[in-house]
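So this first bit is one chain, no partners, the form predicted on its own, shown in structure tokens.
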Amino acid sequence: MGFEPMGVATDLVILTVRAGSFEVLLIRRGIAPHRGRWALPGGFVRPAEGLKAAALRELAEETGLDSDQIHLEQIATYGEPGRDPRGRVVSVAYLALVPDLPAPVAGTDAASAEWVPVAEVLADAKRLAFDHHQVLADGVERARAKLEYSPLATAFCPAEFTISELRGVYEAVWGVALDPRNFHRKATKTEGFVVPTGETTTRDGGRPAQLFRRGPATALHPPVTR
């Protein structure tokens, strides 16, 4: 029995919060297929390369980030026939969460790259090439859900952050307003979520605000619910 040749690729849902806006990194394809259309960053896995290594390589090429600067996790595998006009291609999608980044630089097969509000992209099911709208939707829901029961929101923050900045991440990703005092109580009382640094900052405006860093917790008890 023969086997149809098949390519293996990785796609990246790279999410960040920039100036209070929940955004995704998109590239405008500079080559066929779908030349000129927006897509998620990604590419084919090289012969001697593992899946995560390929995802990290693509991430570095698109953002210049090292692996120790980002949260990276696998979302799902996509392999429906016809998803790529070049032939049978199975893609393993990864979710990358990064702090506020400057304007991106397009990779080798991209005409341009830019940050785009997530809500704007999800509102148009035909905006992205291939099946990337579904991949993006899955990645966004993964991020939104994980903010409830894990300290994942700190991945969007700098190494040291205020509770107000952390709350801003939740509000941007969930698209809802949260009560500041209630959120402050939950964040600081949840064991291992955040740890005070002993320093303060005035970058939020007003009185000096206490700085925190991510704590050792891997799960939040109780969860921070939407």
Contents of the next structure:
Protein chains: 2
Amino acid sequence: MGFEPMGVATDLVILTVRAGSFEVLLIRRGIAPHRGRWALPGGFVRPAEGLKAAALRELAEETGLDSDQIHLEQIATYGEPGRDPRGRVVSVAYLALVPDLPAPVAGTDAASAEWVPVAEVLADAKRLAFDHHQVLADGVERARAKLEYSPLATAFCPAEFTISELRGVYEAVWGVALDPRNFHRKATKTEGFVVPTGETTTRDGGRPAQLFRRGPATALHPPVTR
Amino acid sequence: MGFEPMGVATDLVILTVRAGSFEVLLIRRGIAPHRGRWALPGGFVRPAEGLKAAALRELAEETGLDSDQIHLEQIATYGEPGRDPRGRVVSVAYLALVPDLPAPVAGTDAASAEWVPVAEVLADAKRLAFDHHQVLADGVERARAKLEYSPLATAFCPAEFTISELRGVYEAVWGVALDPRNFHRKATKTEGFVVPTGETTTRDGGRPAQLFRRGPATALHPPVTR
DNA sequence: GCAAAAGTGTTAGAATTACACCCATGC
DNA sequence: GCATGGGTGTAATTCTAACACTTTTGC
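Form predicted on its own done, so how does the form predicted together with another copy of the chain look?
Below: every chain and molecule of the assembly, starting with the one above.
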């Protein structure tokens, strides 16, 4: 059975929230094409490697994170002829949501990697190489939408977090202010969203706040509204 | 720049609602692998062809429909090594929602095609070739979810339809009964969902019903609840 | 004490639900 | 007339949004 072989790659939209800022991990390309321009991390899928496995490998190379600590899901696949000057390359894009990394971004990859505010990158459609502006836009839109009806915001938080830290994630990703009091009720009353650890912290200042972990829910009923 | 070439294909989850039944278009495979088994329509992407263009070509071959009349969106991409015995094949799955076709399904494709109730196919995980059971399940879940917050149900209807025909789509896809009176209010009051044509029909029996067309909305606020 | 953030209570308005009821047609 | 589905009205309930107010810490 004949078919025309093509290159298959994965690209990663790695998002985090750092100090109230919603940011994406970009690399400066060290090789052609688009040498010296900013791009999403990514690379070709190896012959005996699954697509998600390839994305996990790239993610570990860039961030040092392993699969337990991160949320990774497919966004979409981009394959217009001509999107890559090297030839026909089809790219499967993945969305990774990671907590604010205590360790530096430095991975085994030699190319320089940097966290950049999402708003800044999206404001300039020509900033990124290839069709990565569209890929980023699609990934960001997916993340924003999923915060509403899934407990995914916890993926941006450390293992234990306060309700106001969780609210900070929503505010950074959506770019809106939420009522702290109503948000507190929503987060703690929504079945399975968060579970209290019994501990408290004063790291946010003011009255000590309860610490929570991610709950078992996979969907939020009712959703958190934007 | 070296990469390992792979086969790239598209598979189609073509869904419709016919006489109150939620159905998927399957073909019986005429060639190996999985010869004689049921599968989703699909085929390899041509060298200079875009992914969506390939899906549209397959769709036209199977149903005779052109792009104006149908909704087509990407579901996901499936590329585990070993999913296709012919070698490393990555398949980009597309979801197509089509109205009940007045013309027979017969296309230029020689393989026999048939509409089969979705529930029947999903009930038997071994019915379909390759990993098509998973692809179908993902496509169906996408369609069910999108009915809630998008005006996509109209994609299953002819250009002009009554509110009860629209409700029939929801009931068939979700497998639930909806209150006709509350649904009527919801559909007609939700901004941009449907627009009245001014015509009426008695084809559903009883009092004449107003005819509507799809409205300009791309999202429904508030959503239709399951 | 004062500032800051956590957390609870309350109330008005909006949306959802269930169902009573009337309308316009075919037969 | 009578059956059938179309379409409107309305009240009970639930959800949301806005904000007053109390609690517990650091300084």
